[in-house]
Amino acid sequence: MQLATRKLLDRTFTGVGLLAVGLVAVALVAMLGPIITRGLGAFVFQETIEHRRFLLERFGRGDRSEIEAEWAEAQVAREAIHGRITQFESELRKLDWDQRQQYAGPLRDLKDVLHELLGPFPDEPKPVMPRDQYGPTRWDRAQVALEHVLFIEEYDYSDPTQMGKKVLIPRANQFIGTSLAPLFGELETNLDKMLLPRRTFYWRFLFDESVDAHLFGGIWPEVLGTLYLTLGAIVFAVPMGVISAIYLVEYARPESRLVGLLRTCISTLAGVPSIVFGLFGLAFFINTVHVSQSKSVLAGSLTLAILILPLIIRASEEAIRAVPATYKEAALSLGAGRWRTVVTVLLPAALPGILTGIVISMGRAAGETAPIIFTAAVSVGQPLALWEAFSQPSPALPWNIYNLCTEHEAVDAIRHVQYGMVFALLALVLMLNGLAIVLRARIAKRLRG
């Protein structure tokens, strides 16, 4: 091959490689950018007085005298709204039956959306559910609630060739000429005085428990459950995987049919869909072996360990094979036995490669959803003590992300929680991987002397 042709091919391959790296970088930015920015919205946002009240009453957090003073200030701003409702109800009782019926339905709907915006009225009994005890805790959700007060959503189906078109009708049209008509303008003008928004950094989102199905509070049970499941899977899978790799490389006869069958089984396991592992974990660990009476973190960890076992075996096997043969020959020539050679020479030299496989396995175990649906995960739960993990299920970030996005009744109201969970999961995986990479680098540096 001529020199000019080789240079052209080298430049072509270099250009293609750089292009591939650039495309990967652009894809990562496009994918992770919205997750990071919107995930940070679970921690940094404009909180309302309702959020400060919630933290004080539920977690005893905040300056009580300051919050009570702010709450009194907000109540003064809301008195005009409550007064107009009371005045209109008094006027309504003086009207004839037909006129009362005309306004009864719209007034009931108005009070419902006002409860959504401002919480319960002062003269009403305290509701049972936390979602009914407070107004919106975030200023962005307050804007959505205000729109529900100001407008009625209807759909126009006049064009049969198209889907219904959403139309916003001012709710004030229902109360033209009544004492309630000015209420809507007052709400729009004075909402900031009624809710007192203030920017905050809610770092305890990671460590607070959720309240009322994630409408309030944080995600600590999910974070802790994910940690338990990931570390438990690694604890069970790594010893089995490394020992299996040692056997396949150092002790098994390559021409043996049994060894060939084992390698085929390992390769097959690596390609089995994760939902199959979940069903296997339910059938074997829970219903047959009875490691727990029902779902538990232990059963989920064992299932995830089986899932990542082929990856750890393959990575460990390749790392051991990559150790120069002279290391083994030198140890044997000095009189070391095979097992001593493996433990004191081959494994330390192969440890960086083995840790690489463990890092990849941790990321997969932390992000898997299907295997833990049947074995470990629940939608709502309390943080577990370590000894409770052997018999109790736990919320986990992958399952709860899916659950909140698909099955929660107030999916739009908790959108920040969903992105916050995704952000926390990415941060958790990066943290675990970072720790493993640092450990790998230190071990490699020590081996180089």
Partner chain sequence: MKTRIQSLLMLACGFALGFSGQTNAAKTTKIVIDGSTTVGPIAKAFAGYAMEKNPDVNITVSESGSGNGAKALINGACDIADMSRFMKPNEFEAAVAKGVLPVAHVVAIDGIAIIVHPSNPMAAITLDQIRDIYMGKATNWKQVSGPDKQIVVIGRDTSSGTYETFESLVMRGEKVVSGAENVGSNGQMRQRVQTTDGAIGYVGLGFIDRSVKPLKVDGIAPDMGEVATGRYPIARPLYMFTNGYPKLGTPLHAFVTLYLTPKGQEIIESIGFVPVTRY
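Switch from the form predicted on its own to the form predicted in complex with the partner chain and give that structure.
Chain only, nothing else included.
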């Protein structure tokens, strides 16, 4: 082969390697990009007066007099719309039956979509469900609702052998020549006066309870459930994991067959699929040991604890092994016993490494879904107090992400909540991993000198 070709091949090889790394980075960005940008949308968005009103009425938050003044202002702007509807209804009563029938259907539809855009009309009784009590709380949802008011989405089925084509018909066409015709133009130009959108930073999204199945409010029960599950798993797994690591490094004879078996067991445990942990948690902790009557945070924590046990054992083992032998020798030569050496010398020296392992496994426990499906997670529940966690199930971020993006009756209306939840979970997990990276960098620096 020519030298030039070989060089070229070498360059291509380098290129392929870089391409691989580049593709990985691109994939990561492609995935995190939408999650982060749209996830932030749950926190920073244009809130309407309806959202401010909701916060005031539900959580007693905000300046009452100011919001009431704004509400009055919005009502004034809406008056024109409501007035037109009432006027049209009274005109309708004067028409003969046929003409009335002609407008009855379109008017009913119009009122339906107007409810979605502006909430209930002032002269109507207050509906029971919060979702019917308020108009859109976000300006982007209001835009969608406006689109539905202005246009009727229809499909052109003129050729029954082909799939129909979408056509948007202005709703105004249905009311040409009536007193309702100007309503649509007014709505379009004055919508911001009726809803008063304002950019807000709704950081309490993390700390508010959800209202009406996540259509309003925040994700606090889920966040709290995840924290309980994670901390619970750590509380159970860390002592066992660290002690096992100490035994394996300091006490066990490496050539012993029994110890070899133990090691095989631990590495097998690390490879067990997460859904199997879920089945095991159900069959063992709930159905056999009865740690709780049914699903509970406790059962979920225990299941997650077994899941992260091998991670903690491995990390602790490596950390303890990485302590220079001279430390141990010095301690032993000063007359310290083996246990004392471990507790006073090895463990403190290995602590940062162990902590790194713990932090990483916390991230793992927080993000796992499959083990908690059958053991801990519910789709709706209130935030629990600490003592209630022993006997009661709780919502948790990973499970509710699944639940909201598949099982919820209004999947599209709460996209921002779903993205917000994914963002919160990712932020939690990545923060923990960032912490681990920083910890590790510091250890490396210390070891280097």
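Rigid core here is just the name for the largest C-alpha set that superposes within 1.5 Å across the two forms. Positions refer to the first chain, counted from 1. Note that the coordinates shown come from a computational prediction; the quantities given were computed from them, not determined experimentally.
*Asks:* Please determine whether the C-alpha atom of Gly83 is displaced by 2 Å or more between these two forms following superposition on the rigid core.
*Replies:* Shift of 2 Å or more: no.
*Asks:* Would Thr326 count as moving between these two forms, using a Cα shift of 2 angstroms or more after superposing the core as the test?
*Replies:* Indeed, Thr326 is displaced by 2 Å or more.
*Asks:* Rigid core fitted, then: does Phe207 show a CA shift of 2 angstroms or greater between these two forms?
*Replies:* Shift at Phe207: below 2 Å after core fit.
*Asks:* After superposing on the rigid core, how much does the Cα of Lys165 shift between these two forms, in Å?
*Replies:* After core superposition, the C-alpha of Lys165 moves 3.0 Å between these two forms.
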